[in-house]
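Listed next as structure tokens is one chain, alone, in the form predicted alone.
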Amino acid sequence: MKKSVAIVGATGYTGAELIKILLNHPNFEIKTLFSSKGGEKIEEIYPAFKGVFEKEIKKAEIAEITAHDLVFLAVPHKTAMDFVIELMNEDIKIVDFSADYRLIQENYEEFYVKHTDSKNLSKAVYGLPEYFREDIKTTKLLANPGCYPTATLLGLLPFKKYIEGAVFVDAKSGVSGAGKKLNETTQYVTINENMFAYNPIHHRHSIEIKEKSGLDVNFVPHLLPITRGMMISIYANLKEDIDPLEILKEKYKNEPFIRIKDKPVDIKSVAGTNFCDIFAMKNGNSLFVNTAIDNLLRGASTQAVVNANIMMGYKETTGIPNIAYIP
């Protein structure tokens, strides 16, 4: 029998990505969607969904979640907090796309707002496949990464013992990464034919790729001219002689969403799927880590259906999408 799924944020492009992977997987069904307001109807958010998958989508109240097997709450931060402390005394799991778990406490308060449920803080598992497999099995509560820490650490980890001093991080992303709501930065006579740096340093994500990999971390986030992708130029010093590309062959070679390169990377190549590319290279005792995934998928969708098929028992790359867009 199928497990149950709810999606809550449905009208959202995580939500929206969430539908078409799970329309194929073959051990869960979309029973609910659900959303702040309800009321609407997805294909009329989502024209493409017409014919294909047309469901109401009903206000998120947290009686009819509880009738699931497995919920993904796909909705911003402070907002998630409100639905863990209900449904974790309920028989259901949880993947949270939001940050509300997956920092510290402290580090939480400083760069997002008070957290209202540390008693569940500590009991989250964060999603990170390749580093955290054996205790997202047993979870009930899973924080899915952010997009930027996910391609940031990928690329990062495998080096960490090998590095000295701070590590300079040049992320670049496309817009769908900015959420649906429209701004200034956004719209697109800014955008077109265009590229900038937004909140250097002091990005959200920055503290998550500093408590995760436990290095001094500069983090300089770009904006670029399309939809999706994101790519990653990760500089550090090495503290002694190493061969990069053989130590990321080694440390991903049973990993089944790693493809190591030996060549630069491109974005082209992994939107659509789950995969993260990664080359690196050295020139003495420089570092450089070059990654690329899609921001809507390994960053957010396909990313937290790996770690439900996980915590359901399922084999990991059940449903997941593997080739990428072509052209």
Contents of the next structure:
Number of protein chains: 4
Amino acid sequence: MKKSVAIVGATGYTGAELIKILLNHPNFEIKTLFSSKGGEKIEEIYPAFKGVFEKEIKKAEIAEITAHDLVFLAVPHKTAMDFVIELMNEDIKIVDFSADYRLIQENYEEFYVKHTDSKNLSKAVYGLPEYFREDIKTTKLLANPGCYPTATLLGLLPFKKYIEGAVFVDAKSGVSGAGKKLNETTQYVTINENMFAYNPIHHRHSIEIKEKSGLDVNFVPHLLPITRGMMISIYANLKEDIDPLEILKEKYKNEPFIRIKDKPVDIKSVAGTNFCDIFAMKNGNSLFVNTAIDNLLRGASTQAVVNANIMMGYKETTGIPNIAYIP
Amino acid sequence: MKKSVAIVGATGYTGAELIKILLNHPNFEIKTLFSSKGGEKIEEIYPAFKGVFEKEIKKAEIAEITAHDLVFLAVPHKTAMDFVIELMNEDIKIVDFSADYRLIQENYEEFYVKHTDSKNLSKAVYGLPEYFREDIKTTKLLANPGCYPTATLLGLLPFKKYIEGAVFVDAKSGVSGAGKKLNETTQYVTINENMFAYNPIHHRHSIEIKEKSGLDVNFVPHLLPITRGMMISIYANLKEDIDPLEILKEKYKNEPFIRIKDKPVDIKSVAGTNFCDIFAMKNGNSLFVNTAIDNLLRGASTQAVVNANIMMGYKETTGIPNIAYIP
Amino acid sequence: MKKSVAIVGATGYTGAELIKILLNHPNFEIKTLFSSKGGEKIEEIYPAFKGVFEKEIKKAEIAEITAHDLVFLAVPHKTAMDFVIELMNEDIKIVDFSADYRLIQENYEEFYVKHTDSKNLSKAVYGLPEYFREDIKTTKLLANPGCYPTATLLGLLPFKKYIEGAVFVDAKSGVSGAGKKLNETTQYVTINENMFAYNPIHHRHSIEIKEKSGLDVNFVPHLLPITRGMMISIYANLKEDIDPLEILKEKYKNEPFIRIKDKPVDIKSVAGTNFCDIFAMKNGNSLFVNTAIDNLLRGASTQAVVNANIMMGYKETTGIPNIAYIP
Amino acid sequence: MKKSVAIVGATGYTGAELIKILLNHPNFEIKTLFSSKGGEKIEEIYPAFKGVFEKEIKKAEIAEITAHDLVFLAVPHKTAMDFVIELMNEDIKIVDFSADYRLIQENYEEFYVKHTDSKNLSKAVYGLPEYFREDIKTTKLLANPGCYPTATLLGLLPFKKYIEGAVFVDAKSGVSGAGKKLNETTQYVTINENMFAYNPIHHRHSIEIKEKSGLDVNFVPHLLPITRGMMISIYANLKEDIDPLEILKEKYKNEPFIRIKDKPVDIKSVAGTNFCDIFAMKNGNSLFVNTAIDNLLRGASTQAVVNANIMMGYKETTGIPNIAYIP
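Having displayed the form predicted alone, please output the structure of the form predicted together with a further copy of the same chain.
Expanding to the full complex; the earlier chain stays at the top.
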């Protein structure tokens, strides 16, 4: 029998992606959609769902959420915490898209707000399957990684012990990464035929990368004039003479969603999939690592479903799209 | 047991789309890929297939093609004819993407070349399922419609008997419609931040629309700065007082791949699917019909698989994507 | 001595374009920038002006505006009327970008709001120089045409007497045409890789086209995924056997800002200029006319300066950009 | 009297930009256009010039070129050398867009071909006005810098003495940077909604940056889905405690074409101009420098005209566009 699923925050881009994946998933069934205000229909917000998946969105209430086997919380930080603190007492598994359970309390509070659920913070598992698969299997509370940290850590962690000094991460994201809320930065006229960095060095995702890598990371995100996809270029100094591609191939040899490339990666080859494509090379002691993911999928919704697969004991690849939106 | 499928012309965009669909189809199995020269690998031409579907492409030979249950010919006109004339003597079903078997001989020869297989021309069925479903069920040779004619005819045919005088079709296509061959028109710098009509009135697809509709059609295609998708606006004069939306709803009420919209259509809601979305309204005697399809899918590859489903006796919707590439 | 110019509504896109043109104009000097709230700096709103043209924007007050020789009102309809009613008593010439003085009162009130300055309405001249040049020379109040009407009328009017029955206008505009105000339609993710019609038939600009042409026009505007530029395709039935290109060439033979093309027009060849490029052909009695303009320039700001040139007795082409933003 | 100018290589993008600038330049007059084959008309290659600047393009012959005061060679490397070797004996000033006279012979031959004009190599001046203004004043042969080196060196050189260890340059260019020649990389479908690095570390422009900066530079260029513009992010380690913005402001305080920004730069604010916008910040010892230019203008054609202005004794800013292509 299929597991019943609730999506809280169904109206955002990652909520819509989650619906798309789960509709084709053999083991999960979307039973209820929730949003903060409720009363909308998913096919009115995304007309593409018309005739495919039409459903009312309810106002999110704990009592209704607990009637499911699994809940995806695709809501902002702080809001997530308010749900989790209640849901942890109930018989339901939780995949949280927000930053609320990704960081140690000190780091979280420096970049976000006061943490009001420190008890559960220590119970959460960081959902990067390639590195925390065993812990994910048994957790009740999964902290789904951010898009920038996912794309950066998958390229950076294999080289952690060979790097000395500062690491520079030049990150580029499609506009969907900024979410559905109206703002001037994401207006067509602002970003079309343009590109710019924002929050250099001090972006919130930098602490997530630093904490998980233990490295001295300088993170500079940029907005790209594309809708979806993300590219990361990592620059660092090596303290050992290594073969970067060999290290990647060895590290990820059994991973179904990592592809090691022998030339620079591109965004379109991963758009629409859960793949993280990685390339690396060196020049003397200088290391260049280059990764690409779909920011909404591997950076959010497909990674969440992969984590849910692991939490439920299903095969990790079940129902996960692997065919890109090319050409 | 799955039916074995050959794709001739696997390296073009419609060939790549065909592969993507068939990989998720429960009843078909891609056994062999062919191209005119052979010797390539599909994952080298489209790196997105790396780790997902890796396969050598063979040089197309009749003897090898006939070893399959079904062949998709995704090749240019004239080339298709050369294959069909041989394959019609063999035990194989044929779905032809070219114009070679779509038109009566006189019309074909006016816009293309001399027809060298008139014997089989009369046996071919035009693969617009909403209008020729019964004939498709029993044919051995299916002429898959062009993208412009598909999007135009689905909007135009319901109104055929109510129209008088000339019909104007303002058509807009994404750049993938021009195919993979290098040319100046499809260079990024040419078409980005630009738009233009090409071959107005005299485009080859106009004869296909005229022949199938029996109407006096003026067809003006434009190139749009998007990769995939197509929008058609049809303008005509009505000779009767009708309710355009009601006529559409009645005509297509049981059709799984037509959605009648109560406001103008958009391209992204159909991109990645086999849907044709249609809207219509009138102003006095003036009729405006507005349709959108994915030019590579409903305009080629998913429509081809829908036709193959019908030819093989499968459910029409089997394995056909219906979730759009939004956001 | 240069004429002193005030711009009211300097923060919008057409205000910014006006500044760009006037900075290179030999006879006009921008003395004051105004906006509804004031207190901003133009180089903060448009960082591109940093180091080039830095100026505070004042809150618009009649008393300050009247200290100039000429004022451009780049403000919304209704707001314009409130300024004009006062300014008409003063010694200042007025170029109004809004719809307030373009239409006869009855038409205006049907599509906009109640007109509160009917006295001056009859004094305004419609600023399409190719058709109203003589009246423009002597007017104190110039109603600058809308972008859609400009591009449509320049293609349509030469054929007015040869057309019978309904006219269909398929219009496509870049996103800047929707202005700088945040809305979901103009978000990058909404319009990128997309296209759609909006307000078909009933768009406000349709009445301007109808009134000025006297024809039965069905106007369908679409939004295009480009920043600037506009393309119009006009479809109509002819009652006489004419040579469309010859009629255009004859009609516009002395016009400095009209170029007759012998193949379909493109947007990039006019972007950045005041040109209107026009192509036309027929098929039997069916007429196809195809025009392109820069929506912010010929559709607003350069046309306004051309009109100002004429009103001031300067050469019409003075200071008007004619070199496109290619490649 | 205006100086007479010849453009050799008028059909490429930088040739077209050169024409656009010179048409509005008070001291230069384009007397002759040349290309390798000749026989075309500039208004046929770029229809935007129709009615604005129509001129036949001649086959390039030394004897005809020498009849001008100044020649711009907008031709590929090696071809440039063949012209220069002859022209240096004549009474004409030369601005060369190619790499032929930018590098010391050893570096040139490692990345390009054998140098056949070493005699004149030592006479050439590298045309980065901010650093070589005095030499430019008196040279007969000007080597106009590459686009990537221009944007990189202007950001990097002010920090040269404060940097230790390897420098990482993450560079992003619009598609026009790849030139007008057809290739698969610059097809719309390839680069739209995509981004990728190419020739990482080993790109030809890396040697130009290394030679001129004397630093250990790792240069990684990427192609962006925009037509024009370039952004550079430089990452390095500092050996001293400096205030990066102060150093920039001091270094460039009198420069008319450098703007120091207090937040990250964007491409659109420089597109259409000769500006190089620069921002810098540090994080401990980690330095981040961020620059933007128009690749076709500051990266080629306007920088060439600035250099020509200096060579001819004109004011450096004469005829140089400084108003960006916003919005």
